[in-house]
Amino acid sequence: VKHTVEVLDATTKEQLCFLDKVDPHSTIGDIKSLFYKSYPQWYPARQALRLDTRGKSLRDDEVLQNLPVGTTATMYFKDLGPQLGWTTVFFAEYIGVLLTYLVFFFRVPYIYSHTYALTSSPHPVVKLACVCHTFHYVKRLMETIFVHRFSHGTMPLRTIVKNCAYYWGFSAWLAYYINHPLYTPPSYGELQVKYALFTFAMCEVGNLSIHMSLSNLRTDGFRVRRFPTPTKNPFTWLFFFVSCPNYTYEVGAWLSFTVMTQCLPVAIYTLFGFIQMTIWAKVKHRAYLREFKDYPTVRMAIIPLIL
């Protein structure tokens, strides 16, 4: 049997497009792209359709007949505006971070005193923090590129001008300490460093290792779940413990930056990150909970044992 979908404006109740004969087993995808060609101003990635208008916008893989509506289906549509891909997202947010820092650390004229301008500072740890933050975000440009398997999802144009000054604000905050002609090395010295240098490393390395893991998982087409396991790399065996340990290298790596340069900004920085991927890391694993009844009761969002 055939089904009908009318859809409608959110706001207005207006109705914007009638669909007769659609296949029961279209999915939302497929009535977003019948959608489309009626409205081609509203691309797929922009529209939210919904069975009611303060209900929640339904998912692109969600199929017509397992939905609780009869052969006539009502729906509801919102223009979540301009969007664009998460390559481009992230392209955007790290290369800007790149290009802020290196403003400051070659010491651009007028930023500090004329005295200053195109310098370079005495200190060793300050060019190895260079070397750290610059590797930081090249290795996520590679892994945009390279290891990261998105789906067909995008971020509001508005939501991305928002990340965009976070990320190049604080860059710039951090660049502008470090960087300073009146910055101070830590107070442990060449120890601390050497100490902090390795435990970056090893983070980095581990985080690198647990997106290539990530990847895998989506070798089937997107279409098999299964949960993530520990393999032979031993920087995955982390996955004992906690659901994203991701996260876990990510606020170690800056941890370790933050002791390797003793600077305040990154502190509040590393702060701010971890307090933000401890929420997506909850969600995270209130998902997993849900989706997979075998899932380890052992693990934790992000913090071992703790948290």
Second form
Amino acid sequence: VKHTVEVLDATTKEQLCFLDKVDPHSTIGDIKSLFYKSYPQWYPARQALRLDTRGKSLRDDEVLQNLPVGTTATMYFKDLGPQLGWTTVFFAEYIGVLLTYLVFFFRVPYIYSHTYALTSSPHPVVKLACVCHTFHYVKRLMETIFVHRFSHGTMPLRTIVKNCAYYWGFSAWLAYYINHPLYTPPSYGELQVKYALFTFAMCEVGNLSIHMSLSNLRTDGFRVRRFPTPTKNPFTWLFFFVSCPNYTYEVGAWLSFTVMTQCLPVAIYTLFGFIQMTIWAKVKHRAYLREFKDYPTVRMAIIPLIL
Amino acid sequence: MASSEEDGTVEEKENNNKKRTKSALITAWLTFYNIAMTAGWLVLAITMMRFYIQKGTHKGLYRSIARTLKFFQTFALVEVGHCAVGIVRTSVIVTGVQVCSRIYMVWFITSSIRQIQNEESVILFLVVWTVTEITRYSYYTFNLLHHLPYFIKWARYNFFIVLYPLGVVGELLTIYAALPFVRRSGMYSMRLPNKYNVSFDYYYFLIIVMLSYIPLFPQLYLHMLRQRRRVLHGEVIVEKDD
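Coords for the form predicted together with the partner chain, given the form predicted alone:
Full assembly next; the chain just shown is listed first.
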């Protein structure tokens, strides 16, 4: 039995496309490809198809005959706007941050007073900070390429512009002060820097361990649902206490960087990041609790025993 | 079996009673709050008028009402709480931006920069704020008491068309007048080097504040225009049915 699919605009309700003789085994992804043939400006990644105007968008892998629609399906279309692939997104964000920081580190002319143009800071902590900052974002780039498995294919253009403005802007702001000719090194000197460097390194390794363990959860596709648990790697033992130790480690890394540079803009950036990551962690934590009845009750979202 | 069914309905009744008491308490608090704020701004208005009538000048007027203004304008923070908790159905962000910009104006511009307190622009925005707030709070009060005179509704949704831009002009002129004094005194500013490795120039910050009116004011103005269309437009339809 062949199905028919009618696609209406979600806001105007006018009929955009009428597909008949559709194979009942075709997926939403297939329907999007068919729709794309009639509307070449709306490539599949920017199409959202729903069964009712305000509902959740249908996943690309859903099969037509499994939907609660019968043999004639009516779907509503919404344009998600221009989309970019995740890899492109992260590259733009992270490379931008990296380069922005380096612009200040090398004291490109016209940023600071011209006597200091293209000079380097006499303080070793300033070089160390540049290495740490660069390492942090190179690690993130590597993870994007080799570790992360994304559930959505793309991200809307407006979000990327907003994110880049945020990341690059903050990077410029904190790099300006750290690499400033009038920078003041930390009050407790080398001791402060060494301890901060140690905790920074621990948190980076921790963050990487968590990302890898999360990535291993998805080796059997997205079908099997399991929640993350501690493994033999001691850095993953934080899973005993929190649902999102990757965020915990990330905050830890930035706190370390704050102490290492003793720079208030870094502290403010850490605070903003902490607030955002707490929101994400709480959402994830609630999702885990809802989905898994045997979810460990001692776990908090981001800070052991507290948050 | 029968007794457990009865327990069920008893619990239901208890819950309903709790909900009714809670909603009655909320209404009582909101009514009290709005009456208090209406009264506060009325006091401000009357004090301002008396000052001008008695002294014949606006010089020194701000100093005479500064404390009352600070109190009632700052107390409006409570409204952000109302939105956050959900007992008032307005966006937390819109309310937050409006209240914070008012509080900022009072505490960090007019009250802290004495030299501009006698500017005419200060009187301009004070008058605008006073008229706006008295209209707004009395509207809420009458609404809660279910006895809303049409002219208050009309005022609330029409005065702003003129008052809002006038208020913005008053605020911007005041900030602009403050600039040279801020630059000379270096107030609220921090220079390098210091152990926090940060700097802050209040003068440039004020310029950014002034520039931020450009994207923010149209958004808030359009929001109010949309609300006006919804409220007054909606009422026209009801009258037709009658």
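If you're wondering where the values come from, they're calculated on a predicted model, not measured in any experiment. Numbering follows the first chain given and starts at 1. Between two forms, the rigid core is the largest collection of C-alphas that superpose within 1.5 Å.
request  = Answer yes if the Cα of residue 296 shifts by 2 angstroms or more between these two forms on a rigid-core superposition, and no otherwise.
outcome  = False for residue 296: its C-alpha shift is below 2 Å.
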